[in-house]
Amino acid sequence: MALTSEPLTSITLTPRTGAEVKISREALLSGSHSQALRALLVARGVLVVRDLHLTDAEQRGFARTMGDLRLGTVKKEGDEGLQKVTLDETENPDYARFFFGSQLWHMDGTYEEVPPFATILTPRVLSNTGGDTEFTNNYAAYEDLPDSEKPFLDTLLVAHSMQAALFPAKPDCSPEEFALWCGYPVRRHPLVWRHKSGRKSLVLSTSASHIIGMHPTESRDLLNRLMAHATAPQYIYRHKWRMGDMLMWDNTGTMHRVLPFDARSGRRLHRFTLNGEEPVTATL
């Protein structure tokens, strides 16, 4: 596709999080603005483009202009990189049973050494009620902490586990379900991510089980306090989905969650994920 010189403009959605990008389909898919879009994504955490109505092939093509596409398990031609975000197990039999956990604040890939860089999402079926998606800015949340506290937080390591992520969303789980969650690896990450850019962000998620080496009571109190701080209203952008939207978020510097919706609605979004580009690195 030919490159285009069409200018890129954006509108701030909230003071700390999110930007709506004004760009044509041709300019977006050409890749002409990929570097500018990446810079804006990291600066704002979330980018929204309205009224695109992308096909899966177009969404995949755009993703490849922005980074290294995560292919996953390809079951049939044309599905490369596609994940269907839905509670309907007929649409996504491998992962739908875990998606109830997405209603709690989380980062994706906290069980990986190198979490995904970004995710690109478009709606295919929406619920008549609920189903908005909220995002926080974990860069801004870290930057606003007292300077006196940051050196201590920079030294902490946090254990992340599947049972920590899912049990709060389903406390009435069966012993078999809990055993399945416990079978996933526990990953240790710094509480504070020093990115290759030099900026720092909090590595927070419901998957955060405990702080290594800290008394459990103190650990839970600190994680709860930081989560409450990072999800305060001034850091949140709430996206109300419309058909035709494309939304992209920087997974390395944000958290997200979906708000409750009717599980019978068939709500389904199509997702393409970009592989991570740097490990979570301690500042020591």
Contents of the next structure:
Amino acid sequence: MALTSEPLTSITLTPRTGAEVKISREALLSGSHSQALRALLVARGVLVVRDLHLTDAEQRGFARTMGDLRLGTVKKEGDEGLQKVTLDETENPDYARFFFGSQLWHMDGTYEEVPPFATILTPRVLSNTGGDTEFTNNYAAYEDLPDSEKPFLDTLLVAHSMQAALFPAKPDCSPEEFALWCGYPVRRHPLVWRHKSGRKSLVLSTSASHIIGMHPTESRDLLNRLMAHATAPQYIYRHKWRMGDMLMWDNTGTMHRVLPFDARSGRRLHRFTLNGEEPVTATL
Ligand code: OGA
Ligand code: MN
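For comparison with the form predicted alone, please write out the form predicted together with N-oxalylglycine (OGA).
Every chain and every other molecule in the complex is listed next, the one we just looked at coming first.
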């Protein structure tokens, strides 16, 4: 195993978001580039490596070199940390029924005190139509806001809920489903994340229900305006999946959504998640 790391070779995918890293399987899996990859991930929001064709064990091993792997409940040997992102309930009985919500712009785990740091996906079954995944850059979106607005925005606290995230994606839900979503905790986060690096990003997601202490109409207008700003074309990287890809995103500084696809396609991606390393810090 190499003990020193060569500089990483990468190309930017759009001016504000995403980088494609050119690296061999061997170099990637050795872990010797993990610090450089983490720095690039946070700088670009999304990293893509093509033509890797990783097994679950290799994907997990790589995830472990990048941070603190979330293990979840292990049902079967060999499944540690693996989550299957699919609408097929036989493949993922616990979570398949929540993934329809992924079609709206979101960050993962905003119901948690410390949202996940990063997620690593590889495709296993793709849909012939649709199913691209889009990403934003919530650091860039914050940095581009007028300086006159930032001091006020820095003071705001936002309530995030599962129900706010999922109801707009399924307004014809059953009362039982709605009750299930409402059973999840409502979490308050600052609107602006001041990261331990010193940089700031917007904590925006469809899960943002309302701004604490603000009139509901004003709060909805502001959240809609910020969402429109953060999802403007100049911040978006759209990933067209190819078998063999590995894609990783910094969940603390981006949003993502999947574009509509054929629900009968069996679309399935294998996912490993890295635990968060810092709470969303108040800027007060
Ligand atoms: C996720 C997610 C998007 C996709 O895994 O959290 O939103 O393209 N996935 O399936
Ligand atoms: Mn998601």
